[in-house]
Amino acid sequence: MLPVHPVGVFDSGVGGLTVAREIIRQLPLETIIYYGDTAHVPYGSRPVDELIRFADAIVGFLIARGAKAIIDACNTTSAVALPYLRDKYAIPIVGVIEPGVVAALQATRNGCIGVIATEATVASNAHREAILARDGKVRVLARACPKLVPLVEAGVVSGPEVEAAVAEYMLPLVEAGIDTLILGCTHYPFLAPVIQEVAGPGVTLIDPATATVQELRNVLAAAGGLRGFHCSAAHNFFVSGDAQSFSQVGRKLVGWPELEATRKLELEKGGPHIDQEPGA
């Protein structure tokens, strides 16, 4: 592991900027390599064995551009094909949902914690079994939210479409009890405000990336992989899709310039295929 090399970050979509803007406020002096598989979004209602198949190409290309460590940044794929990629490559890689897990336990005072996810996520059960695992005396409840995604990818994130979606998934954890909610996918952190006003002040919301870039440190520091000094390379993003509307709403959501910068990147059979320009 070298020092100077990026870390790689993946999602299905913008929600993983999430987890690369805790990257650069935790992490300042390392670079980002960020893969959206955004023509392939939303991942929660597709099979598992195309979902590894979808991790499984992006790992290989973060890999092949020098990643000296990857954040799956998408908690359905973590959901279903971490053991896979941690199997099959040595390079260190973090996924979202232990993390959030470790976090939502140290939060909770009733031992009622929610989940919010995508439907595969739901549906594999990792975060119920994660938390029983440490604690069998907890209740979990776990909400899929297929409405949500959506919305983020399209930048809207606030309005009465959002809160209506959200008091729909909400209320029904809110009534049971809980305390504590995982938001179980990275693109939810950019709708917390909502998520919050709907849960009120007594349920605490965890976003799994603060947790995770300090799992991330960790691992970097161990390797002796951290990176001690600023450098001039600049973080690059990739998309499957359109890479003006990634650009577009990754700005409007977490305003970075160099967005603009977004290639389009299909992993083909054949070896990936790069725009030449920068936002075609």
The other form holds:
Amino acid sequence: MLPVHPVGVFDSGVGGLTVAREIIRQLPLETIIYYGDTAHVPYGSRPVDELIRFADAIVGFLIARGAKAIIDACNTTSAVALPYLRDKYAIPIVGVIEPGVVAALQATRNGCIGVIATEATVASNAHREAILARDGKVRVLARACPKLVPLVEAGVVSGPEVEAAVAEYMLPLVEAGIDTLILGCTHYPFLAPVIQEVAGPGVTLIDPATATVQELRNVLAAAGGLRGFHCSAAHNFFVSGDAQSFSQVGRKLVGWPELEATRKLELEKGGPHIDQEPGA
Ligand code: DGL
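Other form of same protein, the form predicted in complex with D-glutamic acid (DGL), not the form predicted alone:
Below is the whole assembly, all chains and molecules, this chain first.
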């Protein structure tokens, strides 16, 4: 693993920017190559075989562009595609489910953990199984929130529509007694102020990005791949849909000028790198 190479990050859209933001905060010397599959967002209502196919094409692309390690910054593909991806590709691929679960188990005091996520993630039971494998006594209440991703993708992260949707999904969990809530979709940290307001001060929100990037740091350090010096190379952003709207919404959400240079690249329509060999 060459330290100078970038870290690959992918998601269905702008959600993975919450993880990229955390990489920049914790590992400011690293450069990022980001792929947002905006032509296919939302992932949350798609079948498992399709999600695996999309994630496979993206990981192949990121490896071909020189990624030294990859964060699957999407809970939905982390839930359903990680075993396939880790089996096929030799480079480290860090998911967001396990780190979030470990952080939530450390945070809970009453042993009642809520999970909000996409329909596909909730259907997979990935959070529930990961929690119960570590502590069989914990109560897990999971709720699919299909209205939230389209709002964030449109750059709408506050206001009456967001408040109504968050209240609809959250209030039953709060009434059931959760004291910890996993933001089990990488789009949701952009809604954290509204979610915290609805959940109240007694509920600890877990953004899995923090623990995920700690895991990335450990993986890079163990392989001698942590970058030790600053270099002026910028982060690179690619999308499968409209580059301008991604850069506009992304800039609104995280503010980075580099998003202006987002490029459109459709992997399924003749992208050169989708047929990556196993172990590449
Ligand atoms: N941000 C992704 C996740 O963490 C996917 C959301 C979607 O496209 O439905 O699950």
